[in-house]
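As a starting point, one isolated chain is supplied in structure tokens, in the form predicted on its own.
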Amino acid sequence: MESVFYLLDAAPYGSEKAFGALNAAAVSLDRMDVTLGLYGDGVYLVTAGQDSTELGLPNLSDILYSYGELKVLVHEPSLVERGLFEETLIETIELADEEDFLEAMENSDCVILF
């Protein structure tokens, strides 16, 4: 089985770039290993309570709930840089420090940036 790793590092609203990783992500489920790797602004994706009526988009956040197989691995650093570590975050997700987020995408077979 091939392995794909998704790297969002765009904030989840504002452009397409989360919903079309997390779309790709869900498409790519049933044929390989796929991991969702949040990094920079695409952290934003984890915080729980999230509200995008007023935006009229749908609460991206529930969407990883939606494929609780997808592998959501988040870039510790990256949440302490934006003041998210203290806050509550989805339980879906895997925390990972920069050596240990590093290895997951050099593990992979392919590597796809939004």
Second form
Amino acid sequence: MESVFYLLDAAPYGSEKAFGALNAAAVSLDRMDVTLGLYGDGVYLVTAGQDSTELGLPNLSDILYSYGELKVLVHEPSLVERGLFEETLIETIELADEEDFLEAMENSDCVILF
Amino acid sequence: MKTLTIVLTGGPYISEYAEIAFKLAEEALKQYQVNIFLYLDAVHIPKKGQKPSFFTNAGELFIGLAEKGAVIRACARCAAARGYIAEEGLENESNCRDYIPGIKISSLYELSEMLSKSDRVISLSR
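Starting from the form predicted on its own, produce the coordinates for the form predicted together with its partner chain.
Let's see the whole complex now, leading with the same chain.
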């Protein structure tokens, strides 16, 4: 496998899924082409200005931003459905409609679901 | 020989993915090198001493797969978070005294290595 698509459809906090997806994506960067695809509630991960200090958790948006070499594909309809499209998002992302999102998954050698 | 990697992220009994992974792996071993990576709550699957009343014992499910050649690894960060600690010098063919034989706690980097060296990947998650 030369490329991997990590698909996250869970919100960043409340479970370990987003943190797990981020870590898996990060360790794959030196071996493979890595895409982190955010769909459904997964799109909350890219909203800017998150403050997770009272949760006692790291700011996952900041961690994502720090991996500039990671391709982050955000499902635009999911953003719209959640009223996030007009919100400030971190800068290192790409928006994708349904067709582009599916195409990116198809073009990856494997898809790992979180 | 081609390589198949199965990635599990869910714990036992909340779904049938552990059983499905076992059945897939057992069949695939006839023609594939099989890797299984246990991530997030899936690190609970190989715990010794499980006593489910009505379900297949997930802990015992994977016994023997490693003997048949499967490489089964659990994420160290996820395992430590749930109380499974890697130790050296154990005699149960594992590096965790709470795990069934043949399953080792390993770095997450091994997931990346497994994926990059695989011909097929199956992800079972919910």
